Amino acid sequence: MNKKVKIKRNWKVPKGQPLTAFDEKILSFQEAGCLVPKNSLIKTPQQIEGIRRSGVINTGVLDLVAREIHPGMTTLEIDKLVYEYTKDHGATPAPLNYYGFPNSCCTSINDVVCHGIPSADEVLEEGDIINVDCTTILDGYYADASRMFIIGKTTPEREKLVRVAKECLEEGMKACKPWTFVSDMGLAITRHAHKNGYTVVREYCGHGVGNEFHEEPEVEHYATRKGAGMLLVPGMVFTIEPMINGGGWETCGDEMDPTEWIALTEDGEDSAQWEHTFLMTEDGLEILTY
């Protein structure tokens, strides 16, 4: 006898409210055993507008970093730019004091995969590649994005890694349509990374965002098949932020990091990452962090 599959009933129609076509479509996926979002993950127009306004400041922060970053600059100077710009625009940098994180942004250089901690002792050198990751809170709404920066002139290998990492984000965006699944996006990213001789980090992922720093779903960037993970429907807001390694996908902690935040590539090869916050619409993704 076949074992009955237990359905996780995330989607619920509020009592007294009529069943809509939207409800019916989600419920059909749920009854088929798919993981669907909770009602609370569908953002209201007011919430979407708040996230969009936060995204404008988040974009302005990274534009400022792009103008100012240069060889000889310390990562703590980058952090100061992020803090001052964010506060001057009436917002708050979300990473600051988040579970003890000591700074306003993450600065991840070369073989640092993510969560690099700004420091006065860390000086950018010609040829470095660095990811600057910023999250902004404005009026209670969150927006999250990161960019890669090449410091001066670097090697062809590092240039390619930075470019392909951005292409992986773009491939994921193209695959991410309404009523598809997280793994559909992850499979597109994985295929493009592997085609170029790279790997996709598996320990870290994207996430829902907007009303909180980190919400459901977990947006995994590595996948081997379609149709897995959460169903993505109009009204959801989440990040896509693939971390692409030049060597193996495995990561490890930095022994010199007492806070246990910093993640490095296990084999010492370089890593690159790009990130945006997205709104899923009836027509596809809208970027909220341009």
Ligand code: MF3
Second form
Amino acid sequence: MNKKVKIKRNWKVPKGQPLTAFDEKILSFQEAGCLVPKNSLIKTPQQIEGIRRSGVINTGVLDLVAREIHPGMTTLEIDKLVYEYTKDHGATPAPLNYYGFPNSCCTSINDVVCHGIPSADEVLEEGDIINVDCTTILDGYYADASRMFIIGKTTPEREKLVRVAKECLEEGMKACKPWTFVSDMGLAITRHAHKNGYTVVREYCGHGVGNEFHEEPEVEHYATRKGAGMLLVPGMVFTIEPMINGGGWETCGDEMDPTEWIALTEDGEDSAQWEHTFLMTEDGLEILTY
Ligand code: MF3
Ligand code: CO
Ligand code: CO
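Would you generate the structure of this protein in the form predicted in complex with the named molecule, following the form predicted alone above?
And the full complex, kicking off with our chain again.
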């Protein structure tokens, strides 16, 4: 007996309309059993323009944080900068009240993997490494990016982790061509992390973005083979945002955090992350959050 493999037919061709070459290409992957995007994940030129404009503000926010961040500053002060700049530019910080998230950005220090919550009690100390993750909504369009900042002078180990995490994002970008799969990108990231003695977080991933904060596909950064996850085609907009751990890949919650947002490394080792929002084009990725 043949085992029937059920194909998820995400791609729909409107009835009575001629197939375009683009339709035919996606359909051939779909019939081969690959996970392909649903039609609505292909952004229109108007949507792309909106996301691009949102990205300009999001980059302005992170540039402001880059200028202002210093030892002795609290993470709540960072949050205030993010909130005010975003509002002053006619936009809204997406994290605020998102499924109960209490602030305008995420501030994740040292062993915090992601979703750190800004606080008046949290003071940046010399040697800390911090990820500031900002997402802007402008005219209904979302752009999402994060950067690492080193507070003053840190150890060579932390410097390396921050650098390699950035390289992981760059390696992922290079591997990410149209008509390849999410895991082709993830494999490039995983190889670079492992080569440097680090691990890739598995519980949190990148995501489609633009019309909403988190859309399909799930963009997993950990992979062991090519050809898995969703097919990436021109017109899709998504983030790549690898979280790279100095120790093991496992994460856990913070017992002291009633919101249950904060993610820590299970072993207490450091973690670093960089993120951009990308448009897939005919020749590869375009960064929308530069
Ligand atoms: N910006 C994060 C991401 O990259 C998501 C943060 S959700 C929040 O997907 F509610 F914590 F802000
Ligand atoms: Co983000
Ligand atoms: Co994101």
